[in-house]
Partner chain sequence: MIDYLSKEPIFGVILTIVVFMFFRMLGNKFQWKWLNPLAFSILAIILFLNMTGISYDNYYVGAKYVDMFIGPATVALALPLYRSLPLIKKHAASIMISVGIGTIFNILMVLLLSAMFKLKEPLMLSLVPKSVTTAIAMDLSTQIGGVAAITVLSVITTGVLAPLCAEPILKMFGIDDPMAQGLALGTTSHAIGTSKAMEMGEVQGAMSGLAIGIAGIATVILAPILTNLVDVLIG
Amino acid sequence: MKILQQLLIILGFTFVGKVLQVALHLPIPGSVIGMVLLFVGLTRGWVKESQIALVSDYLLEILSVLFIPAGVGLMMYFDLVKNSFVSLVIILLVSFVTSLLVVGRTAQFVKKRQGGTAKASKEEPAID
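Structure of this chain only, please, in the form predicted alone.
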């Protein structure tokens, strides 16, 4: 019952994302909007991590299996991919390097910020 409840929470956010996409004619997929809404819900405390932990851990374990339909779909359009293979490789390389740089810079920023607050909390003793 707990697993079903957790699955319904995740699917509920996906459904709301899809409804928002259709209602507002957004160019972003509804599942992505649902993920952003779930992220906001988790960071704001509306949804607790324990409320979706079992199902989300399971989904992460089988994540590679979830890419099989996309891979099969890609093979169905092999002629299109073959004709623009060089451009696709260039686009993939540029987006990979850009993603790597953005993630690296973000990690450095977060680490520096966490280090700064840890030093500040050590230097400033609590006054009771």
Contents of the next structure:
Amino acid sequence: MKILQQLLIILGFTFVGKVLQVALHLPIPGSVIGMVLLFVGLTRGWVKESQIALVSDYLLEILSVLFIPAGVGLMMYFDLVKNSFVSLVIILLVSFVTSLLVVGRTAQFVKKRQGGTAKASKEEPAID
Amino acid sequence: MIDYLSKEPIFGVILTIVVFMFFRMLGNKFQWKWLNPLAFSILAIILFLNMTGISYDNYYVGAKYVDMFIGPATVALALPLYRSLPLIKKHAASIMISVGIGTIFNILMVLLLSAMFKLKEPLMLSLVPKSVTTAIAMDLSTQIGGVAAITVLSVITTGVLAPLCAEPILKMFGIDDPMAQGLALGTTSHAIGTSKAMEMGEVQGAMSGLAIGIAGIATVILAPILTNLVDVLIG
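Form predicted alone done, so how does the form predicted in complex with the partner chain look?
To see the whole picture, the full complex is given below, headed by that same chain.
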């Protein structure tokens, strides 16, 4: 029963997210709306971590497998990809490397400025 | 006979799981970092279906039940995000600013390069969500007019770039702060980047993990706006 209850909560949030997306014509995927709702629910204490942890962790563990069917769908789009293959690889590589640097540099910059103004606390980013 | 049996729903499910487990075990056994089980499973199954002459439709009779759980799994991503809440609160400014700017830059870069290479529009739109976690990327792709299958492949390719080249690049450009390294990896290469970040250290791993969720939400909100904007500007 425990697993069924947990699954029901997760499926419930998924469906409510979809309903909201359709009803409000939102340009955001229903599953993402469901995720945000569950996140809010957890922070507000409406849903307890122990009420969903078992099924959530299970779903996240098998996450990779879930994408295989969609990926195999590529076999239907070979022609579209084939002609632009080299451009695709270049776009992916260049945007990855530059974005990596932009995020890293920005994070370092903001952190240093904060450290400089706010009484130079030499705080190590400890996990707590 | 093959046609009849491959329409059996269990066939698609078993094929999906068996092939994935095979590559996962292979990668673990030989410690091959480049062997991404998802990418190899997809290619192997495409090859298998082509060789046996089984159609995608037949495979999907069963595979759709695997597909179906992407939605609930996306919702479940709320849990790791919730678990990292203390960390998010502590470094709110650095996280929000760097992930936000990075997401905007990333999307614009994809649109700009796609325009330069004169990519067809559905292809371009399929690439826009390539840095976020597959679950979110797929849905978003369909939403803005892309092709989910191409998005999945671009997400995986982007992810695999992280273990291949991220560490030397970060070092070369003086990004040595563990927090910055983690945020950079999670924002640009989702869960695969995060597994690389975990290898680099505990702080990197945690930061990368929470960046996945934040970058995902930021991309969902920003992608439609930015694609429209660029569309208006470039035409």
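Whichever C-alpha set is largest while still superposing within 1.5 Å between the two forms counts as the rigid core. Here the structure is a predicted model, which means the values were calculated and not measured. Numbering follows the first chain given and starts at 1.
Handout entry: One rigid part holds both Phe13 and Gly30 between these two forms
Key = In the two-part motion between these two forms, Phe13 and Gly30 are assigned to the same rigid part.
Handout entry: Rotational displacement of the minor rigid part between these two forms [degrees]
Key = After superposing the larger part, the smaller part appears rotated by 39 degrees.
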